[in-house]
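The data below hold one chain only, encoded as structure tokens and taken in the form predicted on its own.
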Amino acid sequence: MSQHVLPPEPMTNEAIASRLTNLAKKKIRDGLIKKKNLVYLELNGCSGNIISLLNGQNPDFEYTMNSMVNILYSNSLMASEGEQAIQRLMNALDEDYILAVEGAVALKNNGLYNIIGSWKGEPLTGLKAAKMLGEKASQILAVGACATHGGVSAAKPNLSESVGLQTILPEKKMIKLPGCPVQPDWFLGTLAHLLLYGEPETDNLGRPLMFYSTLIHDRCPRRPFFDRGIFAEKLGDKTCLFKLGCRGPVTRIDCPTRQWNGHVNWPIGANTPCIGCAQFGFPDAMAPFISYDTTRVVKNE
């Protein structure tokens, strides 16, 4: 046989993100595409997304970020601090860059509920930084629930009057990666797609279809219990968690097949309902997360 017959490429969700990032690195190494600049802003939130991203693997987050992008600014990852760090942020305005934002934008008192640093003796609010950098960015990624729609930061009573990033940049197109926090593959895979092919195909809410196209319910390993009407009565039961408040039937994301913490488990695998953290409206629209008042158990199954 003159030609080797290769096995088909793996089509798992994990493989899709890994294949994108590895191809981007190879093309950069071969000089076929160039690394891009990245500005990563952390606004009003818990910094949970940047912590989640550090858990990226195949390739790991550090290797990917060093190989695919030049990080011009990141509050958590850069060595600079104080006005020196803010100077780097200002210098980025003279470059071409991708802007990634996690956290919501606090509007109250003209943004003074979220100050990310000081510049020339004046406080630099998250509101001002997001507007300034968002207007000049070549692409924008809203990373996590707070950036995409306000998330936990905008939950009632929302004392800081926080909003999602789109509210203050209504004319700017942005890719939205809801989730609390974001799964590393969703961010790294989207970043690699931007470098390789440009913006990925998205739905009408701005979510990349390669990650957000399918309901959790449709790939849930407990779906056969739902179809037969066998429902859990309490947390820990191994049957369908729908009547305990599971939001899997209305949440579009690939958690059942991608999984978390190194692709080893996910909420339903740990016997707790999906709380819909990748849905717009989380958390207020998803509450209560657990419900015990609608359980209907089919006997003798």
Given for the second form:
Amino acid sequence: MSQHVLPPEPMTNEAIASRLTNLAKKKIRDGLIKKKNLVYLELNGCSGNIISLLNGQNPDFEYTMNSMVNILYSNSLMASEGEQAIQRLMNALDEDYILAVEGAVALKNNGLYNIIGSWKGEPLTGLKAAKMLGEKASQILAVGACATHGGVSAAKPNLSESVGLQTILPEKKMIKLPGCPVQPDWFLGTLAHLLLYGEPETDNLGRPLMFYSTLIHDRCPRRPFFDRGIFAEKLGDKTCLFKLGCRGPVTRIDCPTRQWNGHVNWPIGANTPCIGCAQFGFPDAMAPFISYDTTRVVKNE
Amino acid sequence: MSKRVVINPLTRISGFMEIDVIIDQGRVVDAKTKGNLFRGFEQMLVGRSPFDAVYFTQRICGICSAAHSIASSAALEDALKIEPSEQGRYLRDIIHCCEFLQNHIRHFYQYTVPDYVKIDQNTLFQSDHTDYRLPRKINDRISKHYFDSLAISRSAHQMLAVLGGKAPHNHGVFIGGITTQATAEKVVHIDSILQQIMIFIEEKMLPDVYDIAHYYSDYYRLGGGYGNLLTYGAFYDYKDLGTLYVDPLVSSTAKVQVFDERKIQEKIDYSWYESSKTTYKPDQVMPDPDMNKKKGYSWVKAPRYDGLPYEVGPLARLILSGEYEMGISAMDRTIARALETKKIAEIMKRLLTEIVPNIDTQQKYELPENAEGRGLVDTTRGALGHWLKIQNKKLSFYQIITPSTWDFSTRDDQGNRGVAEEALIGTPIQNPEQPAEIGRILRSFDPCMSCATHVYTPGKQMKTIKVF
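Now that the form predicted on its own has been shown, please provide the structure of the form predicted in complex with its partner chain.
The next block holds the full complex; its first chain is the one shown before.
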């Protein structure tokens, strides 16, 4: 029997993001890999993903923007404004860049439901910007539920005719990071992987396996309650939330172990059901989020 | 000779906004503020389970999501005739405090500081104007704090997640209070983070804002506007604690009065909507769009109180609570935000001491066949209202008036401009090619266009908008 050498740290998904980051840091410091340009487009959505990315700790956002990537454009953060800001966006087209997009693409009326700026006196729609920048990007990340499949922006009756980024760039390969919002590690870990090794392995829906491979239900700390048939009757209960409509059994993501905001908690830790925000089809396919007694209780069997 | 200046996008805000101003003889003589994204949350909510509104409406905005969950929970409590316990209120208000801290710290450092402080070393901070006045030493100190603040603001979200499950878009706020039981360990965890935040506010944020105010003191005279102030009340009317911050109040021409919600109306004379009435109460009408309307120029509607535009937000709250007397201007607004950050941290500290561990505020809620409710709360940016109706146990009506709708409204039938539009009038512009003044004044309101333009109803084809 061959000798097994244990890895120096647990081979958990949580460790993956930090290992990637530390390696990327070291290689950048040693001059082995170069900082890449990043264009961060916010389209039709709530800008919740950029806010979530500011919460990143592993690596932190400060390190990412100072040492890993050169952010050429971000509506939320850049000092420049107006056409001068859009000029910087256009200048990016002449360089090599990674494109990250959050928010959906609004198709209604040729994209005029989401104008992201003005260029040479004409409105620059999210649709036009996403197509133009998507065609030329070296890699594309669809960040959050709205970008991956339309998300809440495309919820019924979808008045803005919002769609995910892939719909308007059908031929382009892109990495999809669903979630509402994205957990910062899912984005920053993927980014570190891109810098170090290129594109990470993804499933048939374009999601990186290192984050999206396991069902919440399979690693839920409340699984023993499910197995024993002990179910919560209201929010706030500490048993299995399945009968309140928990979407953990259909949602592939690593929340049970990675958790949120520096590993302090997650929705099920707050005694609420998973609403499936990291699953394609959210929100309509995951609604209703909260219901009481979704299954019939047979008494005196 | 007059000159037209259009800024699109106004960056470092939430969402997309265009500003259109006319400058004559070096001063702003006319101004229009316009929102640039439309999703239609109110229509999305019709037909959904009323319970879902708490999580669904949070998706209006990534920076003030907890505010919507609180207003939505309050509207449902009103409809379901449920009164949250005092412990439930304390816990929910602690979550709200975390969001205030996160938002105010981000808005000051990430969104406001780059207007006044030259941050080198990064392409993100390349500026369009040259009006930087801080001495090198102070400039470098505040630049460094820009990065320090990221960790502090992040830790405010971490505190929020301890009780709320995650942030943004928390899961903890719900009808009756919150879903988590606060254990002693959680209270101590939050308190220890809060301590670090309080040190940051005291030692960095307040000195930084006063240094900026000192070197840009002309902004005490810019961006004033009408001077009408409104708050729905914040951290007030607790059974044992009374009011920790401010009661529901309004003031116009320096006369302070008790707020009366029956005086709220929305007007759509200059917004792209039509309905049988162009002036209506929030629970009466969801108007249809009309892009062909000649007078229309924005998707943002025009809420009015007693027929007049009112400013909402930290400065309004501080003045109405009697804690700030300096004045109303772009700089006063910015200082008020920093002072309020300190105030909120103190309120939160106080509320934490009142928490009784392990109390469950949840029950199994029954939906009524038909009901109506409204939730009015003052949140980071100001007064936020949700109005809802339930028919056959489903949502049949939802109306949201956000703080940025108050501050960034259009004109109305009486000829009153919106609050931010009025604040720009008369502003001297040093260099129309680099109009730094406009962005500084508008950002003093902390605009959130994701919130203000959440509304859209289906209708006619939209014309191409001519920007020039």
